[in-house]
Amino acid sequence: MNIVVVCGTNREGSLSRLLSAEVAESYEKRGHTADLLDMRELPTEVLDPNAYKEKGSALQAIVDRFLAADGVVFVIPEYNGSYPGILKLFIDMLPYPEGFDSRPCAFIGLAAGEFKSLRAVEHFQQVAGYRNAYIYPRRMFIGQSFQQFVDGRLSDDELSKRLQAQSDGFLCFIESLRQNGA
């Protein structure tokens, strides 16, 4: 399977990028393709008001990577009680309805505070649900993010186990949808 892992921020040096790389690695270890789609890759043309209708080749290439996914894992940091604006802008660039329609999606929230990005993930799930995504119900939330990484990796064995469990479950979810013709 081809799993696209979306790092939901374009902020330089973000922990979301470290976590996204670890998530992608978890799928590769299981023998699947993992494409880390980092919002830092978005070209500046995404800010052009005409980009909604006339995507340049760089932006179209990123959209095509997303559309090639058998399943998408969103790593969503919490910014001001919601998800980052750059992630919303990217979602707005995806074609309707095929951007999300019947696409399996999983969610991981990451926040510096103790609420673990719950609001951000739930806000984003509303958008994905509105666009008819198949939402994997086992979300993962990580709080106190600055304390959770050592040498660029999750330092807590329990969090690593939860990440593995989510990866395994999401792959089964995708396979189940395929078997049922979804």
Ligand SMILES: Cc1cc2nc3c(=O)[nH]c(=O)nc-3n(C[C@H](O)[C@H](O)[C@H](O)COP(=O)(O)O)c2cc1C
The other form holds:
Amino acid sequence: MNIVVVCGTNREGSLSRLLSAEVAESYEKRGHTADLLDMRELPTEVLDPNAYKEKGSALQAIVDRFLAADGVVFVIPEYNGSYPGILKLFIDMLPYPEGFDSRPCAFIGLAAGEFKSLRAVEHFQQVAGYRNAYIYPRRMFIGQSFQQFVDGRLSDDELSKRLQAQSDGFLCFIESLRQNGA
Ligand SMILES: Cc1cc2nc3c(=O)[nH]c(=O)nc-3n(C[C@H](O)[C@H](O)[C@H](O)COP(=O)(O)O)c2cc1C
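So that was the form predicted on its own. Now I'd like the form predicted in complex with this ligand, please.
Zooming out: every chain and molecule, the one shown earlier first.
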């Protein structure tokens, strides 16, 4: 399967980027392809008022990578009690309805603070749910982000195990949707 891992921010030095790489690796280890789609890759034309209607080749290529996903894992940092604006702008670039319709989606929240991006993920789930995504119910939340990474990787074994368990569960979720013709 082709799993797209969306890193939900374009911030330079983002920890979500590190986490996204670890998530992508977990799918590759299981024999699947993983495409890390970083919001930092968005070309500046995403701000062009015409981009909603007509996209240049660079932006279209990123949209196409998303559309090629058998499943999408969104890594969502908490910014001002919600998810980053750049992530919503990207979502608004996706075609309707095929961007989300019947597409399996999983969620991981990451925040510096104690609320562990719960609100950010739930805000984002409202959008994905509204757009008829198939939402994998087992989410993962990580707080105190600046203490969680050593040499670019999660340092807490318990969190690493939860990440691996989510990857296993999400793959089963996608498979069972397929078997049921969903
Ligand atoms: C614009 C901005 C707003 C933020 N707002 C919050 C917040 O509301 N709550 C919180 O716990 N952390 C907040 N943070 C910290 C991020 O959650 C933290 O940097 C975390 O590591 C995930 O974001 P990152 O991928 O950019 O590192 C904010 C960071 C930025 C850049």
